[in-house]
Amino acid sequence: MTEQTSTPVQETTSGRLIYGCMGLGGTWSDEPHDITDVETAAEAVEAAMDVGVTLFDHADIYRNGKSETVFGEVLAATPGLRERIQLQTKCGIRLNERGLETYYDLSSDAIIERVNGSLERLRTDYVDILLLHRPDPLMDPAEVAAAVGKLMAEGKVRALGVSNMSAAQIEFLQDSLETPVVANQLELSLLKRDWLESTVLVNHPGAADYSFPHGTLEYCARQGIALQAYGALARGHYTGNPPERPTLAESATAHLLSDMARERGTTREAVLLGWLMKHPAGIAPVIGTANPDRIRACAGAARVAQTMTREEWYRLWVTARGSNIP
């Protein structure tokens, strides 16, 4: 097994805004992407950079391929670009292939094959972190490692990492890797709390209505694995995107933001990102809209984090639960 140690992936990934290039590309059709898909990804990669983004995240699977292909037009067209900035991909999911609406394959051959194919549509030589997307239960970890060292040889890929794995999944992955993770990224946000939840809810009847694998959390930190939060912004539910009938709770939680905004001079979504990078885990929000409003939106959210009370975090965790903790 790999010892863990901090590398400058790590550094720069822990506790900085990330933003997830999912929304680019136009729709999750087959059609092609048109010259408005570019220009949409070209402005909020711009915005991104403003709010001092360093690292973009993407999938193969997103919109089909066109999130991959519409930033690699960007990066061909803006010299420079690539060298300024940091750029992961994950692999693992297919879509619609072989009659089946959804699979997991982290074989070999498709590791290869897909991280091939995102560089051809990102424009580029090389990605910097390769997450493994979901955890395949057919997944053989000596095909894995094979795998990820023939593209690290290659210099394809730099450093890998996973998404959506337990730490029990991690370490049974990392005992025949060769390379360290160096990040995990998971679900975590105001609104999905099942992470933060089932730190306190140990002994506790309301442990039962929790998935989130205890632990976790903890594992990553001491293994130095940076965490990475997707949906960190709560799909827009506390800041401008409401449901259409939302609960008390959440009601509740919308003001509160908006209160807390208020006095701090910043906006919503800096409060919320920054609750979440508050946590010592460490935590990166992954910024997933492609409004450049939006995205500047979340510039004070480091700033939020180090002036947050304990006082404060409590109040917005225990509105957002629309009860008492234990």
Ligand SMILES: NC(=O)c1ccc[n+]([C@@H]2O[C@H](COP(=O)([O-])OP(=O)(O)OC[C@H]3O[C@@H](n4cnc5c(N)ncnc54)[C@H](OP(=O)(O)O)[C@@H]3O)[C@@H](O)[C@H]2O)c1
Given for the second form:
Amino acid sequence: MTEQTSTPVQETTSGRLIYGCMGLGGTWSDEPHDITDVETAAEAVEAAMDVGVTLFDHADIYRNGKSETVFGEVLAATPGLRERIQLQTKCGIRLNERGLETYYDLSSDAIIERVNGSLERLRTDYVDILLLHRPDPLMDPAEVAAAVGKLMAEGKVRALGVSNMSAAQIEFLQDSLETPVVANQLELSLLKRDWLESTVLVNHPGAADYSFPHGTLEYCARQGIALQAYGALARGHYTGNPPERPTLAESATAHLLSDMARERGTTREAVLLGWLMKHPAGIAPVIGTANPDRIRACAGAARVAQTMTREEWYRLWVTARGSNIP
Ligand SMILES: NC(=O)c1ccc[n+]([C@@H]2O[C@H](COP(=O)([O-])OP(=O)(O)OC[C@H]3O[C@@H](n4cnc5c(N)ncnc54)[C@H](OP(=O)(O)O)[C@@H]3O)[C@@H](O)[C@H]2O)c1
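Please supply the corresponding structure for the form predicted together with this ligand (the preceding block corresponds to the form predicted alone).
Whole complex next, starting from this chain.
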């Protein structure tokens, strides 16, 4: 067994950049010979570590398992790397199985089978955090607790987190668990702002436009559940990969980010992520670009978060929403 590290998982997730590995490993086809991307993965891992990343985010389904496979090859080729990083993977989504394009499966057998598959592909004995990828309406919390308990007792999983879950869903699950839920991964960004809109549109007719489960961020902050933000780079929307026909608000936001980056002598990516990290819930952006230059462009995000003024923070938000807040 690989020697255990003692870094608490909350410490490694809260308010820090996380590297999302969904872009590694080639295409989404299920052809195993399609793995051509070990070099790209190695360069991405190196760039991520250069910007201070220690936690790498996976899922069993990314590129049909190839994101984990290619990462496992990087680990095998780099002695000592596993001990310097934390690995997180997810289970619970089934793609293109038994005649269904997508369905969810958090049954005990599925959790155990999927974690064993991930460990094999990642060429490691344990993951630091296992996330339940999405809520499964057929989930039995006691069954999840038993499966995760077994994996923890075997040393294969060190901590459990969730993804795409509301406060009520986490509480329901937590009642049956023997260990605390340590993280919740949600899509949170300057582009996907429902998490923020829901906090200021309380008692406002505009609230009906937003379905974000109210109170989830506050619940996670109170319980010490680290918030991880996927889509944090808005898939380049404001930083070099604009939509074909950007709205006025989208163009204005891209310009404002460029101006703010220039004034500070930093990058647009750092300003975009720094804006997210300034939120007091301690949000950790999961950055998903495989491009080493774009990864390195995220380096100054924490510094921006420390120095961004309240007025700058609000100006970015109001510009992105395209109208004033109430
Ligand atoms: N829990 C969940 O349900 C869930 C869902 C989705 C993702 N995730 C995780 O979160 C990570 C990040 O999510 P994401 O990839 O959807 O979001 P992201 O980090 O906002 O966007 C990265 C994606 O946008 C592309 N892109 C194109 N131009 C870009 C630019 N100028 N700047 C930045 N990116 C640009 C990247 O391609 P290049 O590689 O070519 O730069 C990459 O495919 C994933 O890797 C995965 O680990 C979790």
